[in-house]
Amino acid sequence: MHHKFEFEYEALTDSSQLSTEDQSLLEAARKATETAYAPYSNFHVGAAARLSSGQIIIGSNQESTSFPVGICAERTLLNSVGSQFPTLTISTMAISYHPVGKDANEPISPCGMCRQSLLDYENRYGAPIKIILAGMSGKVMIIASASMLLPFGFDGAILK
């Protein structure tokens, strides 16, 4: 028997076609790249989400001359909310990146262990978080819910 797995998304020309909510949440994620440390690969990459309460925390990638050690700015931006704000939800997250010397005008996607921890982020608390992809100009996608990015992803159902 085969099966067929398929998801819809947004796909915009460009930003101006945002909410302005969303374009301000997009700006910080890319004004986030800025913050980047990635003397190694010059690859910056900005993550912003809008938190249940309406407040924005932004994170970004952090390399480590060990390269393992390092990590990107979705898991950087994920501990941070749930260090410092455990009861709160992420209703939006947008993705940014910044490579230097090269454009940056194509829409950028989570890594596999990114997209895991927005899994377990979603099933954690029960929301789905809206993602936002782009670079630095050009075209916007815009996911539903991070679970997408990941179908048959381990929600660590068989641990229980």
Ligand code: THU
Given for the second form:
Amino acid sequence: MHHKFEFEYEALTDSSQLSTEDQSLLEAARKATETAYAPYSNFHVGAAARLSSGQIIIGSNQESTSFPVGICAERTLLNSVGSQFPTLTISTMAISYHPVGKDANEPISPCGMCRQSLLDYENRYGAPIKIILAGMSGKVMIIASASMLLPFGFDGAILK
Ligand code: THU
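Switching forms now, from the form predicted alone to the form predicted together with this ligand, please provide the structure.
Following is the full complex, with the preceding chain placed first.
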């Protein structure tokens, strides 16, 4: 028996096609790239989350002299929301980036570790986290639930 996994996402030519709310979230993610500490990769990533309260919280990648110790923007943000706002949930996360000296017109997509963490937070919340991906300009991708980015992800329910 063969099975097929498919998911749908939306692609827009630029951010002007987003709702006003999502445009400001993406702008916050773009601005958050300025807070990245990325002297080793020169790849500045910013993420912004809209919480159930309406507040916008940002995160950015924070690198380390011991390279594997560095953390991506998405997990900086998730863990910061988890610890500072434990009673709130994230409805949408926007992710952008800015490589020093280069253009960023294409979206980037979260790494495998961040996908696991996003899935964990969705499971904690019992609600989807919408993901908006874009560079500093150009194409925007919208994914309705972070879980779609990690098919066959580890389901923590088995640990119970
Ligand atoms: N990085 C992120 O912050 N998020 C991603 O989605 C991909 C990669 C960071 C990790 C590292 O600091 C730099 O970008 C280059 O990999």
